[in-house]
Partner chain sequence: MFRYILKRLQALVISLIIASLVIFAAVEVVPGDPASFMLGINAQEDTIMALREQLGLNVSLWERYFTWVTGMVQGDFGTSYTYRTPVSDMIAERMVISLPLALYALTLSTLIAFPAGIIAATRRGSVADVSVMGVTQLGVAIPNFWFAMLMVVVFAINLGWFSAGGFPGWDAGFFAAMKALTLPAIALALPQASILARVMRSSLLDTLSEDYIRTARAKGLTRRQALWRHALRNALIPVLTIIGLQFAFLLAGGIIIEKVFFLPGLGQLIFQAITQRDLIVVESVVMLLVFAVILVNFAVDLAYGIADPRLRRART
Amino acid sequence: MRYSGMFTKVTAAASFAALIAGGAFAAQTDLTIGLQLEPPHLDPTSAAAGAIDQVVYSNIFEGLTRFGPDGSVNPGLADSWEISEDGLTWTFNLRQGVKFHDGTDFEATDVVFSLDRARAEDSTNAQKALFEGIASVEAVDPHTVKITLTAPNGNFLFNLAWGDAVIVAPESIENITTKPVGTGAFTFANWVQGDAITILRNDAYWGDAPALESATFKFISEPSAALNAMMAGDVDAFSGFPAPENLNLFEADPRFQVLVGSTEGETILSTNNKMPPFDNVKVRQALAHAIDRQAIIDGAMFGYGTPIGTHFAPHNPDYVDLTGNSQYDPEKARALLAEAGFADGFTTTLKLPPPSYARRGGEIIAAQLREVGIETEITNLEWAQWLEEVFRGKDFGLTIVSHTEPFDIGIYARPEYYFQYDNAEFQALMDTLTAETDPAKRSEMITTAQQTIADDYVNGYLFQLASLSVANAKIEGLWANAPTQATDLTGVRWTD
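Stick to the form predicted on its own and return the structure of that chain only.
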């Protein structure tokens, strides 16, 4: 029996060592991450909803180039490229051995298909303007693509990194909205609408395999529900946490980490520039002076956010602080309204999408506008309604939205865009900027662009949205900053 007992101890120790070696105590490989907004569908190349990119960018779909966590533009499905001396011809060398999730090969013809589809006359791509300068796309051979431009474009690699420029395949395009097939590190698995989307690790991925075997995006729209889900452990992380007033609870709890970073999200009081009385610049100027930005940041975002005076991100080296152009001044606002013929004020609509910055901020702004005689009829819309009525239908007076696309001041050169600003000089400036490659000259033009839209009071410029995320303390690899609308899980892992 003595020998039997000794054998039992040795066997137990050996078994314990085997368990460790076999991974029984390995780090967790699944993740549930909360998001406030559910995407309307899963095709990033045919809708304006940033919630689509939040799920699919880099995870499922990839482009020729891609954004890094610091906002840099890096190689994607193209590992290198050459530019002709005149700046008109770009030759992209594609990665070899890449397959779509359905097993088909990624080749140059897929790039031709994707870019031709994005720039087609009947294209529904929300950022179709990104591709307007393309004259032709040609497959030189299966792994080489030649893109010819109508004019040099200093933003071209940047444009190709957008979610709207990801590469799709003709074989799977028919069902892309509900069953997306890309080349990314994860494959689409399931979508329980109104609840969650699950993705699985792509074991045939061309690049570094992600640490996560599976991930579930859980959609929780209510801030209080987001708080409860995190505290209960129902979600492991929450990207874009919608209840900033509760971040102190997580900061004080060692189970969690709080990530505070910057975004590309210019949060604005969007104004319908063609709808009377907002077709009068004095009315728009009055609107700007009626707004107390800091009160909105404090009341809606509990202090998280940076005031802005134009449509440009403060962390960009070319940013100009123009907040003084529209300082809070209710008396000046009332005087401007009187000059414009609205001494007794007027009534307009204020249509608000779901995010808490819009719903909470809308109530504060409505009260501020009321002080100068502007009454607002508030309507709370779901995203599908907002996209239909406001973005596409242009049926609004005012709305609040955060424009989270990177370096998107160019939207002010599109008169058909939903706030309908039409300035020929600004449009010419943007054309010149696009063709310019000299950094100093580009900076000068970017400064002029910021000043122009600030002086025209195109919109009410509120604040740069902060990137606020909460996560289990054992998770690493989540992006603190949000240089694009993405919840990139390719580098996320659990620590032991």
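Next block: the form predicted together with the partner chain, after the form predicted on its own:
Next comes a single chain, given without company.
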């Protein structure tokens, strides 16, 4: 923000006076943070919109476990747990003295309510599959919950950390979409629809009190408007900055810092495995070799993004770099196509959803495919159309989409899933992986799984979506990585 000269002098004089008076300045305790998408409502347990979690996750709502900035799963509202010998019974010891924002106590019955609600028959939880293996949830006493599973589940603590698994209270469920009441470090204060959401520090918070007294999420969808708002000082930080082409402006300016991290978004050239000619693995392999990932990252993402060779996040300790499996090699691609009987190439559809990685990436991929003789008819779709035509209708040859759910390699075990990969061996592997709790064995299976889908060239694996944020240089504690779609403000502070 800039002031007129007169005003600057006045404030300077005032600050000098304050210094003499002996009071060091207290650091600023409010923060305005820009987000591109506004949440449709504020109930993370009944919609898929990442924008909801970006506001409420960890700030307003908490689950039994929670994600840390590095993607690790840490204790949340449960401070410890025991697992029975057979892996079926999980006993969670809940934190004591925790209160919801409306003053009611957080107790075992709230956990029972939340999990039963999420897995109920008429549940509208977008990630209902997370709760599928739960046989029953019981409150043993006010601070102990016993969850019985139908089969051992090595992902269970991870599943409970999702925004879709946060703990809500029956007393406040009715208005959760507009007045969310959670246990988090901030309480919901106000929402001017279309404009901003304000949250305030929860003074009754059970954990470490956040440094910020209040935070405002400001919604700015237009990339150039986001740039202007940062430059004019209208917002102090922007999480998920939508204009990567302008990041160099911020890097060159000492007033700002740029945070480049990783997300859980595997961006892939999704391929309809049931539609000829893509039912032929040779054709899919040719596709993989026809693509120059770096050119796509440079051209569509202005250099931000990590190439991937399988459907797995590179920052995960179990990640295997399989990009060598699908090196850019148009000669080889043409040879493979000829082997498959398509020496003269073929024509297919390429249906693109709205994000720029898809629209810009699609143009580049179309040009690269044309080099090896594959012609694509590009159609630009809105999300709603994409969901209907491509995702549910499976009417597509190729599409580009970023799968942003964490650890979602399991979608390759669902033959009805839109890219329709049907491999019984892989499905069996996923089943054993889910039941396995020994970390070493899990790690080994995860490696095999990555290898299998890379060898089968199920989809064209492009790059891991980068998490790009811009902030005032005096702010610290913002997450660079986005292990889940969250803007966790509990550790954010101004440094002077």
